[in-house]
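A single chain comes next, written as structure tokens; it is the form predicted alone.
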Amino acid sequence: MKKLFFAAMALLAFSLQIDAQKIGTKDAKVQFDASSPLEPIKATNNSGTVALNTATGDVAARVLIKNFIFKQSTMQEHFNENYLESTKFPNSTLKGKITNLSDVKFGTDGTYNAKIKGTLEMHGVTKDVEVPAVITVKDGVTSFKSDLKIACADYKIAIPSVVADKIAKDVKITIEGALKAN
């Protein structure tokens, strides 16, 4: 009887551990698009970090600003030195929680719309955000994609009047990747 009790407890602990699985990636693709009708301004960073606790819905993401790569080195230089000031503000972070966690079935293949509510910190400014995400589970692999728009002014990113027509005032940020068990 005692052995049966301990076996049942071990099975319960194992199943709780699976339910409380933490998954993440260190190579999320983050795209930045500040294009205007006058000029394409796009960059990609392939080293975003994302962590997700499937039991609680807690989400955390971080991107190193200087790792954004532009097609033109001059744009990259201005982005890091003048706009995002990557030496002074090296990271951007998102911390939040999936508010509709019960709609996402991490153990079942499918595509799920998730809503993340939290804070986005960029350029030394932290703002409350609501971020939509699409979570896809296929053959045991969880992937995600999320698009959000931010206003440069909200994060005290100054755009000189000389180039104001060439840079979008609202920037589109896309983050996507596959999450694996830690």
Second form
Amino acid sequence: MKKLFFAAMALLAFSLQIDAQKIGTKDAKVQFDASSPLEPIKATNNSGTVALNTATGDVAARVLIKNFIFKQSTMQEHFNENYLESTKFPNSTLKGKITNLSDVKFGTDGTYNAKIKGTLEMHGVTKDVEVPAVITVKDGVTSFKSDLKIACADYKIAIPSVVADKIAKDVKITIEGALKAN
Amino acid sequence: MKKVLLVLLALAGLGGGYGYYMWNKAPESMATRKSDMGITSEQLYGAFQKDETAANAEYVGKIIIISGKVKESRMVEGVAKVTLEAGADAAVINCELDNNTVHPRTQFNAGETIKIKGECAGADLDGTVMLSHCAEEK
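Having seen the form predicted alone, I'd like the form predicted in complex with its partner chain now, please.
Everything in the complex follows now, all chains and molecules, and the chain you saw is the first one.
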């Protein structure tokens, strides 16, 4: 009976440990910047999702395009209807793996440079990507920040020649958030 | 001739001013937008669980009035968010309140049933459905 009890406790501890290995957020801040010298074009999305398995290094992130907020309604409309076609392609998803997982000490305070290799799906196009990320562990809280540079042409995002000078060809995207155990 | 020139200049000025106003206009408040449909949180979540592609085609971009029971209400870096129950334990609809709307309240009590109007943005990695630019509907 005693052995059975300890076995059950060990199993419970193991399952709790597995859960603790999965951390994430649904409140990641995603910033989009396609500014050119002629026009500031910026938007923020406050509901990005990031999921990270600290044991395997698996990373997944999803951004719903409709959640991007612009200051100007015209820019928001053009972004959704003409460029990202958000009704047809509602989300952008990154799936990958940290390739230098042994460099990231999730149990120790510090700032670690991680390399993520995987795929990025956007505007109906999926491409292989290598994405840098900074993982910070402080007082038990793990934070994630990644800066991506996306070429519009790679994802078949057509920029009309009339406005080509006003929109950057390479878009900067920053995604950051504090990751908690699920 | 001088009068015609002045009228043309005035018209050009008005046109330019209107164009500048339209370009810089903030997105419309959700409070004044017309809804496309009404649905419960369970029905919306269920549709995405059944067939995400079909649900995307049917709901994404639509202005939906959704009714459901509040699971939690929180403020994240100045952005008010409300989570509605949608049936099973992990089944939820996340609603982000519109920053171009003056909200009578941004905090909701867990367990109360409310109606929220927002634009359906799609589903998250775990199936959570998201409504953006939301406002409470009375």
